[in-house]
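Single chain ahead, written as structure tokens, the form predicted on its own.
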Amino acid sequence: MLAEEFARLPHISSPREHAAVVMEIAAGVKREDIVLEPHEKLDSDAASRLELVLEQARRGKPLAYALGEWYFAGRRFFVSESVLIPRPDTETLCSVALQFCRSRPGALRILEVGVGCGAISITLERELSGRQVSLVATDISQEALAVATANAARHGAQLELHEGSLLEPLPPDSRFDLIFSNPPYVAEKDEVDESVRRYEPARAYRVPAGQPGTYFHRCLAKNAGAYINPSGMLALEVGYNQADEVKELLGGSGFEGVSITPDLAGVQRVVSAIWAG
């Protein structure tokens, strides 16, 4: 079986429910179909797929880079070794950005920095349909633009993209209800794991080198102010043992009503703040 071959890599966790979504992505079939027929045939193209990705899964390659999708707050999405993977933990941004923007009256303008993929600002489109909202991202990768290109129009969402660092590409004029970000955090020092060493964009989770895990937090506390409409909302992603730092950042930034979110797993993921104006 599947989970019992990736039970035997070191770098899959969970593996019957990863062994699950790769059926569904790579063979086309769905987990209750599993249930129900355990033991039907896979067509030969399915089976080609799925040895495929087997192989490069035995080699170390991240089942998401392997099937070239993975899956983020329900939906799928392409991703390429130019994007990270979504995780699970960053589901709790796409929640804190979400439940501002339901709390929020009338037309919504917001701003993710650092695109990626593209899966938040895309399901926060998706989920707010209906609702007059104008989504903005930048990314200092041209490949993840690429992608995120592809993920827009494979969920029908309009999505304005610009290339550069953080702010950087942004129109001096410009102003939004939210602006977000899931930043690099991960210092020159930092160990992270084997197969995300490997495979994943060093400058998409590494802050510069000398410089702190905080180094992007610190430069959107200082900056994006000059961005966010009054009562608007600034929400970023941190790392482990981050919030309370970026917290005090936040306050001393012109920042009210400063709040920590945690993850599903406990760990203090998002810290949120109101833009006094």
Ligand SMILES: C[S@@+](CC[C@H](N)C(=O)[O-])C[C@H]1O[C@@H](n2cnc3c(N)ncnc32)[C@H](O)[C@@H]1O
Given for the second form:
Amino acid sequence: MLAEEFARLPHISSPREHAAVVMEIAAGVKREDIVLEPHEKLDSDAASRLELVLEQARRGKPLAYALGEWYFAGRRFFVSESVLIPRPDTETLCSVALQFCRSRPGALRILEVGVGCGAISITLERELSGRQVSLVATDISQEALAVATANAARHGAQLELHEGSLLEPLPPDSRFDLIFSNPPYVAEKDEVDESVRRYEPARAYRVPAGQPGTYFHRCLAKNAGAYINPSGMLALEVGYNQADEVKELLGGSGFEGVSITPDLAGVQRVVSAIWAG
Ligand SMILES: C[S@@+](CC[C@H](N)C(=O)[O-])C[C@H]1O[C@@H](n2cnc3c(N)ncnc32)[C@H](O)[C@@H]1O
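Alongside the form predicted on its own that was just displayed, please also present the structure of the form predicted in complex with this ligand.
And the full complex, kicking off with our chain again.
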């Protein structure tokens, strides 16, 4: 069985869950059918697609890259080796952003810095359907922006994309009700899992050489306020040991009501604060 084979591969964290995802994406077999009709034979196309994915997984390739797609918050998104694979931890950033948007009446202007494959922004846009929302995003990687464009089209989401560093590509008079980011936060000296090191783009998770892991949080704490409407929010994903430092950074940069939200594993994952204006 697929799940048993995946259990032997160290880079696959949730063998049963991921076996179901692979069956669905590579072989077109829905989860409920795996349970109800476990002995159904796959047609030969589905079986060879499945074999191809398995072969790559055995060589250590993350399933998301082998499939070219992955789930985030219940929706499927294209991924390529130019983008970080969206992580379940990041659903916390998405729900902090969504909660803020739901509490703020009227039209919303939202900015994501470092959009990657677009999973968070597109999820927000879809979840806020019926609201007047204008979503803008930046990324330094042209290849990532191409993946985000494909995902926006796939989900019928309106996303205005700009190539460039952090806030630099934005016109200086741009203002947003919410700015959020899951920026790179691994310092040069810090180790990452082998499969991350071999396959995921370093520019998507590492800060520039010689900088601390909170380098991008510092840049955004210092500069994002100028782009936020009064009482708007800045929400940042952080590494497992960075929340207190980022909380202080925001508190010392003109933000109020700084709060820390844990992810589902209980790790302090998102630091958010309101721009005093
Ligand atoms: C950790 S990934 C997050 C991707 C996606 N938002 C997610 O949460 O799954 C960080 C993203 O920031 C982008 N990035 C790196 N340096 C950047 C910079 N200076 N300005 C804008 N984006 C940058 C990377 O290309 C990458 O797509």
